[in-house]
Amino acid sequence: MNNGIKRSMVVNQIGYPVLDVKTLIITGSDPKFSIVNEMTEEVVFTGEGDGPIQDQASGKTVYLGDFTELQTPGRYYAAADGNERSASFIIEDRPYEELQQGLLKAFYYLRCGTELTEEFAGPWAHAACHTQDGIIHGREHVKLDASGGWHDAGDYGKYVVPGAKAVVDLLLAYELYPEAFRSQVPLPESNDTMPDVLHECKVELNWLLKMQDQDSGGSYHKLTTRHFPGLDVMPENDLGDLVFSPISATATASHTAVMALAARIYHSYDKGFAEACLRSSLQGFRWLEKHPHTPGFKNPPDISTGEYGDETDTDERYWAAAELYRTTGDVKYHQVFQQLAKEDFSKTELGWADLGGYGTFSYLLGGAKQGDPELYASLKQNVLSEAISYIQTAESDGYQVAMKEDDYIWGSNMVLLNRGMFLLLAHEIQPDARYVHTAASHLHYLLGRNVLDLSYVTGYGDRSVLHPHHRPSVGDSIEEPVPGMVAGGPNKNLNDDCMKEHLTGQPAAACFIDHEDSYAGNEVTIYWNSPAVFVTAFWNR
């Protein structure tokens, strides 16, 4: 891995599909470039980049080089005058198969409550963690089984809303691109009857079922210790009390939605599990009916772990109604969905705080015949208009992504990948090659075609993140980080001390440091990995 030499040509460090558009970015003053076969050192293509393009987010003047007509499989690099060369990359029919498997395997490494054995985890194996019962906040005498699921991020908390966001991304990827999941990861559960992505999602879904209060149907917001452990503490050594935080409407609605979706997806593989998911979804919806006006979640005073607070639960309720309508066909949920659609909230966002886009796509993917014609047409137009706006933003951006300066925030790579995912979902609603091309640019950016010439996925690319804010990667005494994890990305707001010390004054897209202390830029989470799985799956279908 060569991290010492600054390169003026940046590429997707993994590669490009044979028949797709292939572009690189040149930041030097000379727009001429060549593509060289790495095995033979033969120049196989020469070109000149379009530009110059003033890229405001990075502060760079760039040229866009196109080598789409090169369609011979192989390993290549880009070269400029002198000895300068880019990262090497492959051209293949499916260059992202190994990457997709790695992104999905990351969820296995984030499993809680079970031993990660050397057979499946290699050097990143560790003992079972957080196996004790949890206590209910305010009712400390009540203890419940809290085991299972995924650690949310670089810490060991488990949160319902982000968990639902991660699961829906993975289930949608499987629903739309099942052929992309034909190979085993493998996982301990791997078999010939159910794809590994469904085995892995079931780990989180089983934990989400435990987060539902069986008396009321509401979902506890999160399960964490009262405070974060030290950065070098391995999961099995995090021994603080586990506390179920109070029930929230956003958690309950997200739970209701993802369980309705799971009921649909698992029905042909595990009918009993699918039925349990549907029962849980219906119970959650009844809680929502009984609690139409519920304050947003706030951390109790004695808990300082991630809050995932959200004052607006309309988007989560909208998503829940859409999934229940699509799964059951019951007009009751259609009526609720239609009523909620009149409210003012984003119906296109796919983030953990704004989940309305999932409700919209559930409704649209259900087909026009199942929807109200006027509402269906309106939501479809909303989606297509947003997709066009993303394309226009990407076309004016030097690195060809639908990101403006204000989008480089905490978790900017989630923004990036959610928009790539959105464009591919829009393509499912109304096929358009422009949507696919722009979505591909977002993947190229993630994998190195960015101002830092850095792959934001640990272990993938010749310059990838090495020091993520991820406790097992810090505490396990292994030089390489746990692989397949997406780092948060540039954050112009510099929300941690490490960023403030090293990045003050940098352009928005360059506000990133590969340091374990940078939790506001270099942390990992399940819901940054999940849209990355979705996007890569499109090219493996």
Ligand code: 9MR
Second form
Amino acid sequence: MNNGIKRSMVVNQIGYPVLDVKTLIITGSDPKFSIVNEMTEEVVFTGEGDGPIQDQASGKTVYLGDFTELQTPGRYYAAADGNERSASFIIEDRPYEELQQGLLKAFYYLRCGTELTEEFAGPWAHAACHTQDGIIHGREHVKLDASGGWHDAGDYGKYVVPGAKAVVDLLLAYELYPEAFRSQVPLPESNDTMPDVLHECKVELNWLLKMQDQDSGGSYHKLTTRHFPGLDVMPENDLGDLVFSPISATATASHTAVMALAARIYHSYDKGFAEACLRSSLQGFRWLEKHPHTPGFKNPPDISTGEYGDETDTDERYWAAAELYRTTGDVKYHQVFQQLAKEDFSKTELGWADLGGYGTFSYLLGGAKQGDPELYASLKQNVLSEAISYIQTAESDGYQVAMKEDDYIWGSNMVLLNRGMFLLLAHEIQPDARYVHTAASHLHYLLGRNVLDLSYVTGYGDRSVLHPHHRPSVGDSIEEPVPGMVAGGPNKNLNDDCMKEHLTGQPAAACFIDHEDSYAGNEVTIYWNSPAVFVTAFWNR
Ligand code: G3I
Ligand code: 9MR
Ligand code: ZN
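Which structure goes with the form predicted in complex with the named molecule, now that we have seen the form predicted on its own?
The next block holds the full complex; its first chain is the one shown before.
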């Protein structure tokens, strides 16, 4: 795991904005450090870390070294007596510009149903995949087209709920920070009329439209083969039947929500598309009205791909009502939102299973004058107190992130990035520099300021993930993985055999191995990339 190199200082391996707080983390007993200009080998800053801080999740004693004062753009590394140098990093006005483009480009690499051409995919080009019609589970004679969209992850399944989570993050990033999307990725569709992020989301939205049953308005939960193909199977060679799993309430409600949001965002770019999204959203909502009590989705016995099971659909319905209210202004949706808001579920989470936070932010971003000042105030209070509690957790954490030991689960990097995103969204509701500062810490962790000195984004950073559980990266003959993808991260539950074999007994934040077999730690997904786009976009606005 550590390549024999022991680094006692960890940094954000991409870098730090010129005027931001800049800190590194030092482990060991000597808190002194210096910052060296990589070009000239000149020591430009010396300091001593604050601490010691006992870090629970990693079991390490750490010091926090501050070099905020250093504001000269350049490339640097940190050094300490008798220790090897840290990873290198830059100080620049916009250090995350290229990274954001790379994180967005990853969605292009995950596209399904279309050829990835050399012009855009370089060495990671491959033929069109999964172009055949799908079979409806239990009605095997009915075949429908649902080609397109993005592969979910290291597997080739396409799932509605996580697809909606990925799209909302990207669309919110665009809605709040449009200037961050000024340059082209580029994509095959790039033009001067619509930003690339909207082109890319349209790929998934068009697929989502196909996942909706035209008669009932309900959304099929997913379109996948019955079982996962082998790890080295390229997408175009994955030729098993594609099966639509049954309609679910969580899929339909997430679909309804994200379509209402899309109707709003695309309105000024592509009226016809925006109208189609709104019609689809309204149709989804009618399904929800007709099916108030629907059991959570379970994999049919003959299907073993990702389940994305979730017993509670209240949060998805709440989000759908909020988006429809914000887009249409129709009080009918406000009333549904008000009713659902009375129920007991998390109104702040932004995960694939708990989407209540999106409903809350949709409502709050709509402004205070929406007809229920009391509800508005209480949701706002809810958000601000959660933000404060994240800040408190981050302040007592050795790596300055709002992560407790129990947060290092499958996809912990989503938990991490969602918290960064949450703090930035809270900042939109009530501007507060502490929110921004703590959100930045989450990005620093992702990019290497963590106990493993590892950047969790493929292709970005001195020491980044090299062997993700991602079929094309395993199956192609290219040594480097597809770039710009966020790995799941440390998972104390060690949910795969590779983790169990190599990581048993490790502290929570160190339960990670950069091995292609480790699907419960080292897989990639669209909804781990999407909050990373959101967070980086803040610094590029
Ligand atoms: O949140 C609970 C926590 O409260 C509990 O204490 C802990 C103990 O087990 O578990 C936590 O739940 C975990 C949950 O992820 C958190 O989101 C579950 O154990 C864990 O099994 C579950 O993992 C999900 C995994 O599928 C298995 O269902 C991941 O979230 C989800 O991202 C992942 O998604 C897969 C798809 O199925 C297939 N495609 C790839 C994708 C990524 O690996
Ligand atoms: O490759 C699969 C990955 O995409 C999923 O997230 C994961 C959990 O559902 O499952 C992986 O497939 C593994 C299967 O579950 C067990 N046998 C080994 C498979 C990986 O090669
Ligand atoms: Zn495909």
